[in-house]
Structure formats: structure tokens, C-alpha cells
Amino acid sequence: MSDEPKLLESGPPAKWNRRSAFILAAIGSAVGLGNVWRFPFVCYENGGGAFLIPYLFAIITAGIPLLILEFSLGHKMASGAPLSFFKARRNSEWVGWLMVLVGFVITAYYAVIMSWCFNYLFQSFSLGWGDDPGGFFTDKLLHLSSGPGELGGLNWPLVAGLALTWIWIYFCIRKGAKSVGKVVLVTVPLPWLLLLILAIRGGTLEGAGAGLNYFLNPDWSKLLDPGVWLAAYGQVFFSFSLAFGVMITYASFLPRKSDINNNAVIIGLSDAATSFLAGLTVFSTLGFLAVGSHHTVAGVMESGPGLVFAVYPTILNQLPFWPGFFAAIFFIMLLTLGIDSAFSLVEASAEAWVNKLGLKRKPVLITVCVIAFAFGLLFATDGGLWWLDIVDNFINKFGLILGGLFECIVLGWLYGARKLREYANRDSEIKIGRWWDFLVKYFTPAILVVTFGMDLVKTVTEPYGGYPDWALFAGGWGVVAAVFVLSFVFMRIHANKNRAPAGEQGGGTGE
């Protein structure tokens, strides 16, 4: 029998038969741009080697156990963020809400990225950006302004390859689970096949080996810095996924006996191997730049789209051979990384409407997708990418991270993470104690409460990226108020009358 992925024909909601579509699928999610240009930056800040002590111990306590968390709420509701958090607690589907619509905000100005990764693809054989690759993003890609206040026109070949970033998206996702199933066949192995390529051929350079030993270096003085720690649980949190309503909206596609914790498992050390991976790509490629222009390694690190778009290219420009050849990889492997990121959010926003009002798919999808682009047309401007720093920095730094808090104390203590515990381990073969409802209950939580704590005293007393304090106010305070504002009133919409009341699907039980 063929192990291509297909759905169960019983109807909607569409349903995984193959396994390996499901973890391809959440890997794919899991695994974005983020991999690339965060986490070889944070590991190299926060004691190199000795950083993947607190990472990996991050991973055990809260990225397998809040997956665990998602996973099983998704699948014993069997329904998008919303409806499952309905069921579980009729008054806490704003919860829900919460988290699509930051996961919607997300995919805005993402999709944009992927704008930008497209145009330089178009510019990778003949190395377009020339010898000046910052010089190139900024001034002839970005075009950008002075500041937010400057937004400027539209930029139509970012709008370009935002309309191809949104067809993409539409088209991976227009039919739910059975379309998702095969672009992942294709869109999650390719990645890692092209980093494996790229991270051999920065193995070759010459001053690769000093790059790596940035890298891998361990500082041990670092693990006794409480602020390493929260990095490392800031870096899983944002890695896995969490939060966005999209692995419960996964899961729910799930056949009703599935081995939820050994999927979750897999899933989180695989987003943790394609992070390591990563960076070895990164650093290799950085000792060979560090090399060639007579600098350290830390005098040419970046993070961000500073790494991706002015200091990966400038390593290309000076590979003795087929540079043109590499660039085109590079960029291929950032766009098939950051497309399943982008449809997985649009998949949870598209489900958690269908769930709502009953309506079928494909307008529901379509609006979706045009609305987004509509938004993201913000960020496609000469300004944009001012706009672009300040909603990312607040949207994450408060929107995600209140709505795992959040996520946290309705299902392990509202609902009881007992009852989500003893329904994972029914057909799990790695069964979970009650030291899993610890770490949901109090141990996360308490993480999430000190992050969120430490960000909101730093963006306080020092405003975020010298911005003035008007664009602070609307692009980050007032799109996370919007936000919130928004999942109470979607929670009051009038909703289809086919739902099921709390604790009715899945059999489940509110408390």
C-alpha cells in the first residue's frame, strides 16, 4: 500500500490516515525562518555549546508538554482552537480566538518575508545584488524610508511576490488535510535536504572550523545567568509552534486512536535537530566570511533578516565556485521552511471560522487569504519594514506569550490536566505521570509569568528600537489590544448551531 497520505473519507472534518502526514505536517509547522536566523544567533549569545543544556532541558519541561497539551485537546475535541476551547470551557473560546489571531497577525507580515525570499531568488543565479548585499535590501529591494512615519508608496515587487506567497499558501491548503498531506511530502524533507548541502559545503571553507567554535564553544560560566534559561525557553516556545491554535487544529484532523505523546516526541526533537542544523550552516559559512574580510566571527554575526538577506549573501558572493548555484538553494530552502509556517496559521484561522459559523471551506479560505494580504500590504510599503520590527517584537512578546499563560490555566486547571493526561496516554505507547500536570500547571506557567514580566519592565523603561512613542502605540500596543479586543466580540458572534455543547465531542467533560 502506498504511504502516501490520504484522508478518510467519513465526511468532514477531514482526517489524517497516515501518520507520517501529521508529523510532517506539525513538523513543517514547527520548523520555520526562525530556525535559521534565531536560534544560531540566541545559542551563540548564551554560552555557545553550553546553551544547549538549558535548550534541551526547555524542550523536555515545556516545548513536549505543551504540545502533549495542544495535541490532546485538538484531538479529543476534534476541532479547530475555538470550538475545542468552547468544549472544554464554554466561557474560554476567546482563548481560542486569542491565539488565531495572533497567529493571523503573524502570517500578515511572514508572508512578506517570503516576499522578500522570492525576489532574491529571482536574483540568485546572476548574484543581483551585487557586491553591496545590505546596501541592495535596504535601498533597492525595501526601498525604505526614513522611519514609520515615512510609509511611502507600495512597493510592487514586494506586492508581487506577496500575491505569489498568498496563491502558494491557497493552493497547499484548499483542501484541507488531503492537499496539506502531500505538499508536506515535498516541503519538509526539501529543507533539510538543502541545509545538509549547504552545511557540507561551509564545512569546506576555508575558516569553517573557527566559525563553528563560536558555535559550539561552551561557556558553562553562562548556566548560572537565570536570563540564559528564559532564553532558552523563549526560543522553544516561538520554535514550537505554541500558542497559534494550529497543532490543536492539527491534531484534530487526527483518526480517533493515535499515539499522541510519541508523536509530540518526534515533532519537538526534530524542530530541535533542523535548529542545530542550521547552525552549522550558519557558522561554517560565517568563519568563512570572517576569514575573508579579516574579522571575528562576532564582528560579522547578525540575526534576523540582516543575517538572511546581507550576510548570507555576501558569503555567496565569494564562493570560488557556483555561487549562483548555492544562492538559488539558500533561498529555496528559506521559502519551503517558511511556507509550511504560513499555511499551518492560515489552516488554524480557516478551521476556527468554518467550526464557528458552518460555512464551507473554500470562501472561508478565500477570505482569509485576502484579508491577510490586505494587511500585509502594510508591510510591503517603503515604511514596512519599520512596521514589520514593531508588530513582530509585540505581538510575540505579549500576544503569544499571554495566550500560552492563558492556554496553561484553562486547560490545567479549569478543564484539569489530569483529564488531558489520562485521554493522551490512552493510545500512547510513552505514557506521561503527574509530573506532566506540574509542569502545565505551575512550572510554564511560572516561565511565561517572569518572561512576561521581564518584557513588559524593559519596554516600559527603555521603548522598544527608539521608535517614537506614537508608532510603539499602534503598531504594538494597540494591534495586541486589538487583538484581545477581537477574540471576545468573534467570541460573541452568532455560531452554528450544529456545535456541540462543552464536553460533548471527544468525551469530554468540562468541569
The other form holds:
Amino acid sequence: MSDEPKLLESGPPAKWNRRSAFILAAIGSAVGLGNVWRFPFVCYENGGGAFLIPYLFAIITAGIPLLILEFSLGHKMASGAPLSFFKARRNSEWVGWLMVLVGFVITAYYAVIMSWCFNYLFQSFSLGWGDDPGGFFTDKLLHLSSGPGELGGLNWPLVAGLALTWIWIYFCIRKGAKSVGKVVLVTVPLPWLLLLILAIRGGTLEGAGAGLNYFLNPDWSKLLDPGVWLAAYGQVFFSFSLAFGVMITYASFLPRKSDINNNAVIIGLSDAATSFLAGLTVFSTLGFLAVGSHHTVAGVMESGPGLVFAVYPTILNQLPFWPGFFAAIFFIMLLTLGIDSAFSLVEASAEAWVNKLGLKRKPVLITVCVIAFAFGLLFATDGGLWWLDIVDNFINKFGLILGGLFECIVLGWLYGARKLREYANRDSEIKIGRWWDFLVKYFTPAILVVTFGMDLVKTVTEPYGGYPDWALFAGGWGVVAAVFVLSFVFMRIHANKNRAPAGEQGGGTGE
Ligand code: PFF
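Starting from the form predicted on its own above, please write out the structure of the form predicted together with 4-fluoro-L-phenylalanine (PFF).
The next block holds the full complex; its first chain is the one shown before.
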């Protein structure tokens, strides 16, 4: 490898204007659709109330320590993910690109899910999904084809919602930290408020108690199952937006003197609290549905899109008063929950290219948005949901886990956990001890290796979702392989040579 620096800086990036702007933006990224449609289900499936123990354990041993790791790296190197890795260890730049690319793939379909939300919002006041919300979702809205082999044409209402989502994303992050800092003042508290309104509505419905009982009734025997503990780690990783380059990028916009450890604790616990509140809301409302339909709560439980776009609208139909109003609140909540997660991923990509090419932010951002929109069109076809499901499963399982693993290896071992710990402690009120090095170097990588091994065996032995092999190769293994290959290709691209070589930010104090 030549000695010539490949990644160079491109002028001073905008900084957060207040500490709360950073905290809110990071919470906004962490709190997303995953809190509403993933956490309640994962919790219920893995021991109900008893799951809170492995979940808290995963937060303390991996979630918050890795937030500290990413914040220290981004803050110290004052750059997006690839440049931060480059500064830490020259030939590890690809790890940063890997994270950014995984995030890019996720945004492409995350934006399509937001397009579904827009379409539902337009139907809300008239409860336009009628008596059969499940049928409305798959037939009327998605025109779902018979399988991934039948792509069909573009679905125009979805394309329109997708375009709207991308325009919204663009305007939110147009001015980087400056505009994001303003947007999150609305997009973080508003969904909380709406979730609270829905929690109160759900909690006062008939059957709520039975639903909550399902959610929280502890099954202690589950704690003996290692799969339950791994599920807790998987949930924490996705929910904390770890290993996507987002937290590294956001921390790079912090002023020099910043309390990294405290920020990580506040952000982690806020995300966990939101998940818990979402669990209460979802399950109390499911209890109401179970009573009305004479089913058990388990019988009406679904996770993923089914919960939000079929089960929830069924419940909204049956609300005793103002169903249209609560429907609109529900979909506005989802949109405002999702938007800051979506734009955080775009910001991570845009910042990576601004660093690399030394170009102005605006053209880079527009290009990233347009390419992601174009890629997302695949998911806005009649066969789109099948592809979304395949890509989501593989990229989250393999891209995310491997990204996290390489991150721990490069930063914990090659760069040195101790250096980052000392850096994090410099301006932090709570000091972390040597145990943190152990978690980053041994513990979290071990968990990730075991999870990876188990997922790999499972995926090889039973084809995911019963899809044909060719579809799993194209949308699953193919996308994961492409993300890896592109990480190395992007690393090899020559950075803008006209600028000063990038050095790491040594000081933690004073500008
Ligand atoms: N944490 C988000 C959620 O729980 O929905 C999803 C997400 C956003 C993952 C941003 C990764 C990311 F970088």
C-alpha cells in the first residue's frame, strides 16, 4: 500500500450548537420502527418480563460500552466512519465503508416502509383500509405478487410516498448538524408524546390487563436458554444504531470538550425506555383485540409489518371513539419515529463521501439521496415486499454482526481499547475502568462470533423464509457480498489530493 493518504479532510464540518442537539439526534437515530415492531415481540417471545434481565445485561455489557467506543472514535478523529477508521489504522478504512454501506442498504428500504406509512396516513381519517386491513395491505396497497420471481411494475402510490420521504430526508439534513439539530427538537419529543397518548388509550381499553400480562409475565426458565441472551444482544445492537457509522459520524460533530460517557448512558437508557413504553402500548392494545375477537393474545400477535399495517389498523377500526384521529396519530408517530433513523443513516453516507472526495456537501447529499431512492424503487414494485424481507434479514444478520465484530477487533485490539478509554474519560464525569477494555476486546466479540456462527448454520441448513435459492443468493448473499466488495473498492479510491493529510484530533479540551 502506498504511503499516500487516501482520505483527506474537507474543511471544518458544522458542529452541534447545543449538547442537547447531539443527544436528541442520537436518540432519534436509535429510537425508530424497531422499538415499536421489534422490541415488544422479541420480549414476548423470549420470556416476557424475564427478558428484561438479559436485555438490561446486554445494554450494560455491550450497548452502552459500544456507544462509548463509537462516540470516542468519532469525536477523537472528528470524521465520518471511513476516515475515522483510516486515522485509527490506515488499512482498516474498509470497516468504516462496510458500516456505511450496510446503513445505506437499510435506508433504501427503511424509506419504503415510511412510504407505506404515508399511504396509511392518507387513509387514516376515513379508515380507508376497510374491514380487512390485512387484505388492504397486501392486495390494495402493495399489489403483492406471488413471489420474488414476479417483480411486476412500479407501484405508483408507493413511489410517490418514497419520493416524499426522500425530499423530507434531504431537507432535514441539508445543512448537516445545523439543520438536524433543529429538526430533532420536533421529531424526537413528538413521537414520544404520541406514543404516550396511545399508551393511555391502549391502557384504558377492555382487555388491556390480559395483554400486559402476556407481555410481562416472566417465564424464568427462558433465562437458561442461550438463544434468549443472544436475542437480547441482537435487539440492543439494532436498536442502538450500533455498527452503522451513525454514532461515529454524529459524535464527530461534538465540540472538543464533551462528556462522552454520560451522553452514552442517557442515549442508551432513553432508547430502552422508549422500547418499554412501546411494549406496554402494543400489548395493552393487543389485549383489547384478543377480547373482541375471542382469540388469545398470542393468536393476534405479529411482529414486523404485519403488526403495524394489519393488526393495528384492525384495532383502530374497533376503537369506541375517534378511530380516525387515533389512526392519524399512530401513523404520524411512525413517520416521526422513522425519519430521524432514516436521515441518520444518510448523514453517515454523505459525510463519508464528503470526507473522501473533499467535495461540497450539497451535491454529495443529493447524489446519495437520488441513488438510495433509485435503489429503493426495487422495493416499491409488486414483488418489493419479498425482496425487502430477504435483504433485511441478510443485511441485518451478516452485515451488522460482521461490522460490529471488525469494529471491536480494529479498535479494541489494533488501535487499542485503552487509548480510547482514556480519551473517553478525559472530559467525562463518570470514568470507565479497565473492565470496559475487557468488554470491547473479548466479551462483545465473543457474543458476536457465537451469534454469527449460529445464524450461519441456521441460514445454510434451512433456507430463510422458504424462498427459492436463487432469490436468497441474489438478495441475501449477493447483497452482503456486494457490500464487502464495495467496502474494499471504496477504500482504494483516491481521496482528494489537494488537501492536507488527515491527522487525528489529539486533544480533548479546548478548540
Ligand atoms: N435504531 C433504529 C430502530 O430501532 O428502528 C434503526 C436504525 C437506525 C438502525 C439507524 C441503524 C441505524 F443506523
